[in-house]
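Below sits a lone chain in structure tokens, taken as the form predicted alone.
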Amino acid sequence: MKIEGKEFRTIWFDNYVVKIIDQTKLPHQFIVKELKTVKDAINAIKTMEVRGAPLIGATAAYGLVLSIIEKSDLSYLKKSSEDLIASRPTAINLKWAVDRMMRKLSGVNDKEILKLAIEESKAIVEEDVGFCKSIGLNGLKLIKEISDNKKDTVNILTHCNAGWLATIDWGTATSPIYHAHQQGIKVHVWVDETRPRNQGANLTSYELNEEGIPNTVITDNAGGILMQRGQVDMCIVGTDRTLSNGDVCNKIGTYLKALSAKDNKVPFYVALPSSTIDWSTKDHKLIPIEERNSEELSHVEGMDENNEIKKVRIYPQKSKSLNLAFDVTPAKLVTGLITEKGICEASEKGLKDLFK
């Protein structure tokens, strides 16, 4: 996708160095950062320089490449894989990518292991790009159907950032929007600001602006009244982990949007690549919900009139805060799951029929 008219991906491997877009600096500064060690990759995941389930998975895969470059030693590689998996607990793509890499590298001799690790990491990256493009083409049909019936701009509400910045390219929830825009369908996106890190306002709106797609940032609590007023035609969100029964774990606040959508008969879709499906966990209560630093709530960061990025406190100093990063939307509130293989109902049967 584009930044200032130039094509970019979120991560790439160049001359034995992994390069990423530092998303903690967006939208105010565009900085390409180099990851040279597995610790750099772990830190990038922990500090959310990279974020979004598919991108975290790709970063972990490249992290193992960096581990091999540092020290071609199986015990070090195994320790690196464990540290990568522990860096963020909720998104399933992280463990999926690490497990896939370790299976591929198991039993490989020292001379071949780096070459194979680079090839497999690049395969994971290219696979995700293909998945996200297919998600977009499948979701495009839903937008086109609304557009054909409405004969007017299609208003789509999304939450957090499930755009190309959360993947490698195209995005998940945004991919149908990008495809619709490219086909000349008029779309407008309501962008939840998504407190506390404001990933909607800082990232989704940023990338939509760069692609020339009309969008409006709204407070997280405004979605309900917009749905009541008939100003939302559909919701599309991403997911960090979707269980085989169709329950969806995504950025905190997704559940509340799904409840509003259900009450106002607004279609609520979840876009995801199959790498985000957790086939083994049967109860959403067993999903590890990440609890992040309370400072993300008590402080906000922005650019002042001197173009300097500053962080300021907005809570009383003695106030306590709880910063849960994700919630779970029950399958019964989800209209459908948009995947690379097609659209299915959010249920065990729907997913099994699609992924035979």
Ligand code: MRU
The other form holds:
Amino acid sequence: MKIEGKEFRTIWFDNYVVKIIDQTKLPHQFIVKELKTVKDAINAIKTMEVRGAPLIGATAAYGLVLSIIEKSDLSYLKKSSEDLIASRPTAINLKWAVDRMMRKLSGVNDKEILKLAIEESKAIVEEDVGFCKSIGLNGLKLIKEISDNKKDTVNILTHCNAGWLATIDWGTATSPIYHAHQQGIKVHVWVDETRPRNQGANLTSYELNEEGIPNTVITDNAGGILMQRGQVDMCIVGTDRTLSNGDVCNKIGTYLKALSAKDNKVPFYVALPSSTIDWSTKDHKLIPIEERNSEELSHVEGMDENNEIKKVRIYPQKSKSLNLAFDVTPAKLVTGLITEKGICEASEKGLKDLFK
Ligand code: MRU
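Mind pulling up the form predicted together with the ligand next to the form predicted alone we just looked at?
So here's everything in the complex, that chain up top.
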């Protein structure tokens, strides 16, 4: 998608170096950063210079390429794969991408391994772009239906950033919105700020602005009243891990939006590529929920009137905090799953019928 009118992807491989857009600096600064070692890739995932389930999967795949460039040594590659998987625990795409790479590279000789690793990581990236595009075309039908009935702007609420910045291109939750906009359907997006890291305000609003899509940032708690007032036609969010029973793990606060949507009869959709489905975990209590640094809560960062980035404390030093990064929305609150293969019910049967 576009930044200042120029097409970008979130990650690319260029002359044996991996390039990323440093998302910790957005929306105030646009900085392309180079990753040269597997440690750089792990650090980029941990510090959230790259974030979003599909993008951290792609970064991990390229991280293994960097590991092979550093040392053509199997035990180093194995250690790199373990460290990459451990860098963020909740999004399943990370493990999915690393496992896929390691399967492809197992038993491959020293001469072939780098070439194969580059090919497979590029395949993961291209596949994600294709999946996100198909999610968009499938979700477009839902937006078009509302638009045809309403004959007015469709108001869509989204949480966190499940936009192109969280993937390679298009995004998951935003892809139907981009497709609708490109077809001339009038859309407006309610963007949940998404405390504590503000991925909604910093990233979703930014990328929608760059594509010329009307959007309004709201506090995380505003969705309820907007739904009561009939100002939300549908919700679309992303997911970091979807269980085979249709339960959806996503950015903290998603569950409360789904409850409110149910109470107000607002359709609540989750958009996902199949790489986000965890077929083996049966109980949502077994999903490792990432607990992040309390400084993300106690401090906020922004640009002051002199265009300087400043970080300030917003509550007493003595106060304790708990920073859970994700929650789980039970399948019964989800109207449907928008995938690359089509839209299905959030249930074991729905998913199995689509992904036989
Ligand atoms: O902590 P983040 O910013 O990595 O969380 C991102 C999300 O929760 C997204 O909604 C999810 O990864 C889906 S991305 C298409």
